[in-house]
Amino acid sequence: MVSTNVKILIVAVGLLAFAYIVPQSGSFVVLLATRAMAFAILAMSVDLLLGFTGMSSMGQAAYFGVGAYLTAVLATKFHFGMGWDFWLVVVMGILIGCALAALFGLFAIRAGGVYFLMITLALGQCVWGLAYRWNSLTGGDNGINMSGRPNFGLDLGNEVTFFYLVFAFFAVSMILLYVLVRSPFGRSLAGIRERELRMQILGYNTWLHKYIAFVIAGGFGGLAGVLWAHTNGHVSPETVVLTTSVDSLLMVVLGGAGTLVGAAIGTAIVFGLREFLSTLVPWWQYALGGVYVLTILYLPMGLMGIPSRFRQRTQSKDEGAKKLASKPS
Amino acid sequence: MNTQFWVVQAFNGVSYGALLFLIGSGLSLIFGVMRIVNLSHGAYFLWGGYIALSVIHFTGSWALSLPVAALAVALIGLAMERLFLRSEGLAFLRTAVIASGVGVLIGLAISAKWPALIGGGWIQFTTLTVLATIAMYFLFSRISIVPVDTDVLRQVLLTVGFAFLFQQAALDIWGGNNMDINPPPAFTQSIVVGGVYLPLYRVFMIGMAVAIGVVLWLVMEKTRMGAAVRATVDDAQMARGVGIDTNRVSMFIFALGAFLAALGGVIGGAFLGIYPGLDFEMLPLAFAVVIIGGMGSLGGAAIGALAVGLADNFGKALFPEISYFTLYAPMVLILAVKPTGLFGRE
């Protein structure tokens, strides 16, 4: 096993060199790598409730939707947040997830298991529905073209400078959802991933726990719509669709639930394949599709996971040879 | 706004309904029995129309259209679930079926990559792509799969997964375009009811949503089959422990419910159309079906496949900027109030 230290010096040593590395590979790499990093903050947050609260989430990219039109709609209606302003809207999309959050989990937080799925599925239709038809605000079908980025003596304009803001936002946005995941807090989380009946009985308020996590994954998904919003220029109701929802919770299992690292792959290998391929062949949902299929049948852990799986493996057969040895022959 | 206006819009919600019916009520049963929350199930509807549309095209009948598109996505529903969803047997033929697939992707990869590789030949591509499978396969066929059979989340997943592949597949197949399926010109006249015009085609589907509604209302009240379901969605366990073969109820009801869907295609292609990301759009519907009227009960579908039909009608016709809230929040109200759907047993 890894040290906790070594691990974590692992991970700075890859983001430090990601951040050198990327924008030195051109314009599309840098573009890709801010898109990837965007997604990547509301993999994670899925990943705090899938993989440390044990809730699989259908509806998160409901709170990603909200903070991209917020963002979008202040802009060009209001001119809002195109300078110094920025960081007002960045406050105000992580507030407005987090509400959003509170609101939707008073419904879903009650139910549990396949329910819970079913029910967040159906709040993010609903934000979906709105997104779609409220012509008058959203823009319907067409979405809301945003003209250029904040411009607050950085210019975001650039594209490397962009690079870099996002970069410092999924940077702290992962440290903190680690401190987060480390606390006692989130040890209570796990807990009730592992069994909920157990802690209720130890006297822990489970409901309670499980919805702070659900408004703060909340939060950190408004946060992401934010940035994401300023990364592509426009919003459609294709940001708040159920399958944008539905490939965060792909990216989080295919990267290994419950590592918050394991969520940043999974997003970078699946927009990867996506952005690349669908630039080089026209089938690359094949690629996409196969990539559902062959994790879920092959790596249930995640890429996080083979290690762990190996160990299993060679395990067992230790186990099987020493069996055999102490078979009386 | 005149009673004119209230009953053609009834009239379209209720015509609207008894097609969510059909794609919904394979859900509700496929969930009930095999507790799947199946997302490919809009492919299986999108395949029911693009299959019809083949067959009219090279036969002409679209009476004939109906069931070959609904027995053959049953049948793609049933390799489905015994080779993925369940975890027990054919591994053999499920290693094969993705080696073979992955091996396809490998070809493609390689003669797109490097064209000059393989001069663009069908024998190199060929031979390649038999060399890729061949060694996919004894990749795969040594690394052992992880069953599916009790995490909710990787069903959905994988399920997901496929919906992608049947829609790529169905884009490389039929193309981008928007098709309609033109039924027979007998069904595209209106008949007039107390001074209403109602198009007879909507008649027909509310008169196939009915009687397949019997049919099924019949088969799990009357027959031996029928109990086993019934029996299964209660508690599966339990089922089997008094020997009912649940493998082969989850078979039968997997494919039925494909059957449904699929037959719903054909139908529902007539007046929605049959494109890209149709299947995407309906699956949110025949959730919103199964949520409303509980998981697993036939009559439970029928009631939402009706609320949903209505609800989406007059939504659109009422207030159309707020219309999919007006038919999801409901939805959302129910659940929370009552998790398992109005007539879901818990």
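Because the structure is predicted, anything quoted here is derived from the model rather than measured. Residue numbers count along the first chain shown, from 1. We call the rigid core the largest set of C-alpha positions that still match within 1.5 Å between the two forms. First, how it differs from the form predicted alone.
Core-aligned CA deviation for T279 between these two forms: 2 Å or greater.
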Contents of the next structure:
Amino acid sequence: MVSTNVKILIVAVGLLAFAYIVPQSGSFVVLLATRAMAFAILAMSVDLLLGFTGMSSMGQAAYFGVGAYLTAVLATKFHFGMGWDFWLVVVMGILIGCALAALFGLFAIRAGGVYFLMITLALGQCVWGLAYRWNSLTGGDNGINMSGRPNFGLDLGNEVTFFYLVFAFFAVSMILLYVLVRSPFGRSLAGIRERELRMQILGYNTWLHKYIAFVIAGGFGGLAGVLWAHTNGHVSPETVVLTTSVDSLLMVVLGGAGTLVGAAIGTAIVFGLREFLSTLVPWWQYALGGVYVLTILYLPMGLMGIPSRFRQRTQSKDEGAKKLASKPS
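Now that we've seen the form predicted together with its partner chain, could you pull up the form predicted alone?
Coming up is the bare chain, nothing alongside it.
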């Protein structure tokens, strides 16, 4: 078994290598990596719910969307958030994500299983409907085009500079979420995921624990939306559409639920495959769907579960060999 310290060291080295290699790989790769990191924050927030709390949310795109729309509306209609006030918009994006999740959580957390899934889906669709119909604020199906990026001493119009800013947010988000899931609160969430009734018998307020995790995930979703708005330069109902929630969920499953790093890896793979396959074949969506299906069938623990599956097979082979050797000839 690899110790926790070694795993942390591997992840840290991987992040540093990523931060060094990507800026030297061309503007397209830099832009793609920046978008992937912004979306990876959303995927890690989904992992907090799915992998560590056992709640499959289909409404995470709502927090992502309100953060993005908040940024776009303030920048285009009020010229706010394009200087040093960018940091205030980041805080506002996190808070509005938390506030919306706090409201949604009052309805969703009381349900469980498929009912929780359907309620979050319905609530997310309500936000999509507002984005699509509220033309005076959101621009309707045309969306909002942003003219540029903030300038507060750093030239964020430069793709590499902006890449490093998003990388910093991504790395800090991963560290904060890791500290959270390793804390006593995070251990309680894992206990709720495994056996909620047992945690209730032990005296834990499982509803409150799940509600707090739901709100925290909403805050990180709002942060991802703020960064996505500046990365993409355009915000539309497509940002809030159901596909965004489904994609983030599948990215977590592909990488490995309950690992955080798996969510980031899954996001990178999906973004890379989309760009690569879309240049080769017009039916690239089917190929990507096939990857998802094969992962669920043959790698239920995701890519991060491959080492453990390999160890299990090796141990079973060793045990089988020992049993054969112990049989009398």
